[in-house]
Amino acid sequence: MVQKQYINGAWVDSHARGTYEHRNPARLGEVTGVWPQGDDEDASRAMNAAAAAFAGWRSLTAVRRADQMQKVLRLMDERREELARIITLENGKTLKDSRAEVQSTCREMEFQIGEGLRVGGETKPTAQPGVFAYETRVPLGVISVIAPWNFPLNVPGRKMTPALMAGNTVVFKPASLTPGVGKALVDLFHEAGIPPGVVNMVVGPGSTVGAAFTGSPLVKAVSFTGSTEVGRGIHRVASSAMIRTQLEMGGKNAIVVLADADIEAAVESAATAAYACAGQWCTCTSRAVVEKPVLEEFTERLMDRVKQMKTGDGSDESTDMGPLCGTEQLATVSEYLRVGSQEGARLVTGGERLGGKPYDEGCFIPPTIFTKVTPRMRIAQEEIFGPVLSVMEAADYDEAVRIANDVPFGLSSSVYTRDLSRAMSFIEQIDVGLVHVNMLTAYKEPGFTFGGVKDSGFGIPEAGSSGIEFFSEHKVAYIRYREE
């Protein structure tokens, strides 16, 4: 049975005839669903429905919109385990990671609902007597949300909640690798009684649905999470139509380990952040830049820690790391493994697809470590998006910072040190949007903004206090209440 598109408050047949099968990345023989290859007509119907619903939704008070969103949140809370299992089925990540994603989604949505209730105006003295003036924020209209497969619940929840709380309506394209998670999220909105047209979902390729959601005059803003290459393409199209963009893109995140660091803590941090979701988080640690005096100790401890990790089906509670999310990702990571060895890096653990039962049924590559990695190697510069950690030597603190900064990306970083002066200097000197001291590169909280610099991000960052800012416009009112 072919799944449907969600348009104007109902699940409807796709206009497109083409379909595709989604398969469990841990067991490729298992078809999890058959989905439409949505087309321009599907996208057009969704955008028209969102445009028609905009006036009614924006006319509701923020409190009424919050009531609707709280119903969605209550349903999500009731179905935590069901949602986590769908994430693991489609994405492959461990149930532990999937449950953490559901928890994070609940917290971020709760925060953004509160932000929507806190959006107010600002008054200032005027030059004219008898004139009162204030500034407020108003919604934009139809918002396009294009979500990734690595956080298929958390990211659309983080984007859609402030968009809706600001009074906008939404057209949503889930990643083709995780359409079932997108459907599960939209089902919550439907069951919560969201008015028809306020939320719409179309499954389909980026070349058709994504392009339509990016360049249509009906769309007023695009919030995208994905690769830098795709993000650049979206911005080119959207900017030509004067559509604002919010782009959360790639990363090549470094953990810098100084000679005075707590090595055990640094090793645990590197291993956790490098291999969570098989290295497929944009905030994963992909480079460990280590001062020479502790390089050998760090590497030996890291190898011991990684060899204890169990790779397997994410639905197995004993699994530490699941499969890559599909055959294309498997091919990409496998090519980088070949490139790394060809460039002269030393492969010390992992490095090839796991075979034999049950591994030959899925997209499994074990946690992998390269040493002897130099800054200009491709594996040190390009986003691999897989369970591959490059260990790099630095002569001293200054060289460590130079190496950490010497990539096109600037999303996240971490430094491990007991020296407060070095820690504060690192915060000042590192070119990223998120910096951590003695913490995971992947750590974030709902109350703070999330976004990178350089090729990692563009536009107003999402989440935190700026979450709702991107989805609203300034308006100033002047009122003469007395003639002088």
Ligand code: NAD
Given for the second form:
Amino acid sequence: MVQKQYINGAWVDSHARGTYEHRNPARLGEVTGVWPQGDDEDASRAMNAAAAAFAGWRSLTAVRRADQMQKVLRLMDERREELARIITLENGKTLKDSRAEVQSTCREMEFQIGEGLRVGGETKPTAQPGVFAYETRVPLGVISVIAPWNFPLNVPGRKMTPALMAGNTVVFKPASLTPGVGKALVDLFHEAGIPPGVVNMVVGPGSTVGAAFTGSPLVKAVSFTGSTEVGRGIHRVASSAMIRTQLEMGGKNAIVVLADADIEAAVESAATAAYACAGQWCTCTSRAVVEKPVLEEFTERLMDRVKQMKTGDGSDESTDMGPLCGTEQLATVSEYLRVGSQEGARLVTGGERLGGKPYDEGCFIPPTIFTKVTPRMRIAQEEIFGPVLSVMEAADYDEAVRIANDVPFGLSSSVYTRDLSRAMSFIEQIDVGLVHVNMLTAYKEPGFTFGGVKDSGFGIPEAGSSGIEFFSEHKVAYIRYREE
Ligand code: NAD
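Which structure goes with the form predicted together with nicotinamide-adenine-dinucleotide, now that we have seen the form predicted on its own?
To see the whole picture, the full complex is given below, headed by that same chain.
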């Protein structure tokens, strides 16, 4: 049976005739669902429903909106395990990672519900006697939420919560690789009794549904997470229609290991953040830039650590790393493995699709390390988005920072050192949105903004106290209360 679209408070048949099968990336023979290839008409119905629902939703007080969002959160909390299993089924990540995703979604939603209750304004002394003035925030209207497959619950949850708390309505397009997670999320809104039209979801290709959600005059803002290439295209279209954009995009995150570092901690950090979700987190570590005196020790210990990792079906509790999310990802990452060897990097572990049962049934590439990677190589510059770590040598601290900054991206970075002065200098000199000292490149908390610089991010970043800012407009009121 073909799954449906969620428009105006109901699951309805897609206008589009075309369908596609989604397959479990750990067992490609297993079809997990048949989904519509939604079209312009589906998108248009969703946007019209959202536009019609806006007046009612914005007129509720923030406290009433928060009551409804709390119900969604309670349902999410009750269904943690079910949601985690759907994430693993569609994305392939381990159940442990999926449970962590549900947990961080709950935390981020909780924080943004609170932020929605704290949206305030300000007042200042005015130039005229008998005049009071204040500035406040008002909602924008219909918001497009366009999500990737790597955090299929967390990203839309992090975007939709502040958008809705600010009084906007939402049209949501999940990635085609994770439509079931999108559906499970929207089911929570439905069961919580969110009014019809406030949240709508259309499954379909980015080139049709995504494009419609980006260029329509019904839409006031697009919050997008995905690749830099698609983000750029969205911004081109949206900006010419005066639609604001928030773009969270790719990364090429470096861990910098200085000679005085706790090597064991650095190895653990690199191994965790390079291979979590098979290297498909935007904040994954994809480069290790290591000062020469500790390069050999770091590499050897890392290889030992990585060889202990078990690759397999994410639904098996003993698995450390699951498959890549689908055959396209498999093809892209395989191509980078070829490129790395061709460019002269030394492959020291992994590097080939795993064969034999049960691996040949899924999209499995083992944790891979290239050493002798130099800054101009493609594997040092481009986002691979797979379980591939490039180890690079730096002569000293200055060269390490130069290498770390020498990429088009600027999402996240980490330095391992015991030298406070070096650590603080690194924080100043590294061009990223998230910088860490002696911590994973992937670490984040809901109370702080999340976003990158350079090709990694554009617009007001998500989360933290800027979470609601993007989804609201300023309004100033001048009130004459006495003639003088
Ligand atoms: P993607 O760019 O291929 O797709 C993202 C979403 O955009 C999908 O829903 C897709 O259908 C849609 N889309 C595609 N073409 C479109 C178009 N023309 N108009 C509108 N929408 C369109 O990215 P992906 O492969 O799903 O996700 C992986 C990428 O996401 C990586 O580059 C990763 O770094 C990035 N990412 C970034 C962050 C962050 O916060 N910075 C977080 C997670 C993922």
